[in-house]
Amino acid sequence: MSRILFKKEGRAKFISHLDLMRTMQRVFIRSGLAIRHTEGFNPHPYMNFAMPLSVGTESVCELMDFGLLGGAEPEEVPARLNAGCPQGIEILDCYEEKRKFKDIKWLDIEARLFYDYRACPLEALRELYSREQLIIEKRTKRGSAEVDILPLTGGIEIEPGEDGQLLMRSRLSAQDPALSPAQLISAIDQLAPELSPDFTAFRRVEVRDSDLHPFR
């Protein structure tokens, strides 16, 4: 198996995951490369992502497995993709499949918090992360749970960003259980709604190991 690492920016983070795969297929089919296709009366690309993103968030890290059948080696995929992928998707690297998305344990995030008409309240937000708990009500498919969210996180900082925006940085709990970054703002609107930001956007900058190494 082949697995490419790839942006998804700018307008692109509007595509769903649905839509992404779609996407995909079709540039595999502009780029003229040859993959492995599931068996059976409706044969599709296989094609294997590494935790979905939401829609609306951009990333930098995104892994993709494929079975690349020939004709090209790892080194030519990204240039020959790349050509045909529409704006805010860019192919970074392709190389051989060594390790399961399994292994993937933590996810390391940006948010930016945007305050229309307020100052930002950096301090209060410090003060209310640093608590020894941060419980919330967490939906689930049993319906909902409080949960603390604390020990799903290896720490979150926020720091005065650009144009009056606040910059948040944490390293989230990737998968079992898993901890998404729209539930660190569920924790403002839910224990100090007073906080809470006026519009939020995220960034995935890195998936690591449970080592904290860069996963690949």
Second form
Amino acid sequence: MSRILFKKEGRAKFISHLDLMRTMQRVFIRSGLAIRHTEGFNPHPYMNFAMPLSVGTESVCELMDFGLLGGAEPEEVPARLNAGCPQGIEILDCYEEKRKFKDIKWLDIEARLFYDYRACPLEALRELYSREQLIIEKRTKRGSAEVDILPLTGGIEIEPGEDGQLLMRSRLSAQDPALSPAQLISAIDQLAPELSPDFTAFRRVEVRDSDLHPFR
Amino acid sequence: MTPKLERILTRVQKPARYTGGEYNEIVKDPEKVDLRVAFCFPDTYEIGMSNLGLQILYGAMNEDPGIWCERCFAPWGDMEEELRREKLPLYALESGDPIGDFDAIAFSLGYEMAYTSVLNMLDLAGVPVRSADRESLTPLVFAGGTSCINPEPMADFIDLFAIGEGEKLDMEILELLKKAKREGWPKSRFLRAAADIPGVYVPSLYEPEYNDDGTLRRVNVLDGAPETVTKRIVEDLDSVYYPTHAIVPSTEIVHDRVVLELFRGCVRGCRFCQAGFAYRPVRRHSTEFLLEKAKEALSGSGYEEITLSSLSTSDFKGLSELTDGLLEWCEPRKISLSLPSLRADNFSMGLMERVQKVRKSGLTFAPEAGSQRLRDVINKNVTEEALLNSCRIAFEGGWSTLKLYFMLGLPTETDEDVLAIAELAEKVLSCWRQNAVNRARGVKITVSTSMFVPKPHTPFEWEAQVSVEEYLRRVKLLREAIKSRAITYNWHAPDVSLIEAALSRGDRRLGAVIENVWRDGGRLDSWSDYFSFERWMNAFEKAGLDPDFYAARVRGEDELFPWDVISVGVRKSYLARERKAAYEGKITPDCRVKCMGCGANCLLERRACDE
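Next block: the form predicted in complex with the partner chain, after the form predicted alone:
So here's everything in the complex, that chain up top.
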């Protein structure tokens, strides 16, 4: 299996996961690179994405596996794919995959918190996220459950960002169970609603294994 | 993208349709172009991006390095609400710049129910909706598209109409606009000069006068503008821009595939069909050209499906050669080929096998009327025998889903004709019973009816539409006559068809009605989510007009029509002759069998159609 590392940012962050799959399928056809198709009644290109990204979240560390056929070298793949990508999607690297996506443990994220009508409550938020526990109500398929989200994080740092925003950096559990960036912020809404930002923009910056090494 | 817009987009449905940035979109330096044009489609992104005309004209305009043409679509309700609340003007997808600052705003008007969205989009752009209230030269608001062959209902809002095919015409209009802008002409001088471009209709240079009974008395032509505006056509299709590098949306749209246009016009002459008359004469692409462009378009887009498009695809000479050539290329690449608008009479086994090879899609036939008598009246020259034969081939080939389209309310229709639809559907069902290869899988036959809308520039332009009540009575009659559970019957809502009928044969006074509807919250009227019959009826009443005057009145033989100022090439006397033949139940052979002298050949320099 081959793997690509790619960015999805700017306008492209609004492309949904389903649409991204369709788009990547077409990007491959435009590139002229032959890839493996699934067997069966209705064959389609085999593509496996590591961690589906929510609409509106940017990322510089997306991973996708596929089967490269026909003797093309992995090194030539990024340039050939990039020529056919919509704005905001850029393939950074292509290589033979050596480890499975199940080894992914952490996702590093950045959240930009915007406060339109007041000063940023930097200290109050630092205080909130340094509590012993952060128990929030998490909606699941079977209703809702109370969960302490702190064990699902590997550190939360908050600092002043540009243009008077707050920049929150955090490491979140990627799977089993996952904590989404939105859930991290919903702790504010649930536990200290007076500190809720007017808007939050998210960005995935790195994907890591259990030893905290970047996962490739 | 501005932070404000970024925030909005996280709150609306399907935000990818508002971002631009798709593959093959064209971006230029605004400082280095003479004109900025917003190509506006008064419906959603998903509908507009499926429109071949948009892709053609977008590419054609952008071939000129001095023009940057960008796209703009009607926002869905949630997006409109956000734009208005945040006071963000409507913007073009490529640059994100407000279209109100552009030099030209060009609307594609394909169907009447999009009219209210034109007003709404202008308003969202911060541009006055009425032409008379826009004093400066720019933004010039112009429109083209099929429904512009009766431009009068939109005459109050549009500065000029481009009648006919736009590949060359639009460029001539924009070339003149460049000059006018450079030399600082007032708008009036530009419009007068534009009226001299063949195919341009400037409504402010035409003043209608009405009789006491509401019909048109005469049209005063001002300032030496042409008495008649004749539609423009492209004579040699292979010689103009062809969209091989069309924009590929990053989100799903209605027609998410390569659309290969085979020819324009139609040889058939079905009397109800506006496109059949409006797009005459027939002009085709060469097969070699199509094969080459299809391959370019498929490899350039990454699409895995291609569809052949034209008014009557199976009438394309050399269709087998084309489909064979396409399949030879498509099959190893797992690209599927689909053929819409098949006629029930020449649907052959070979053709069916060809499309079936890659993927089998549903099959649709449109007999339009249930009885042979009525099919002769409308000149839909398909016999029951031919239809059943096509069905037999389809069922033998393994198809088990079939759709049949009909119209109710066609001129001279009787209850017997309505009941004949049910009988025909039953015959199709028994044809399946006799020929199905796998009866255990069952069959689904869907019968759909819509209310007939008489259209301008057709032989039925004099006809009355049946009333909503009468349509519903015939629907009930048909519904009760369909007995089998394998046959599903769907009927289209008649209230939209009544409004469509009033608008399509309307005069300039309907501008007030359209504006009333829009001010009352009307937009996206082709969507049942938004259409309100009551709103339209109130708007008519407020304007002192009756929709039945336009829709349900048999018009006098000598009546002057609001759209008579436009010529599509087919003479009105020819349409009258065809109408007479309809009442006599006489069929007219297709253009290839015999030329009946409709007049459309005069649009060609070589004076001879297709053959």
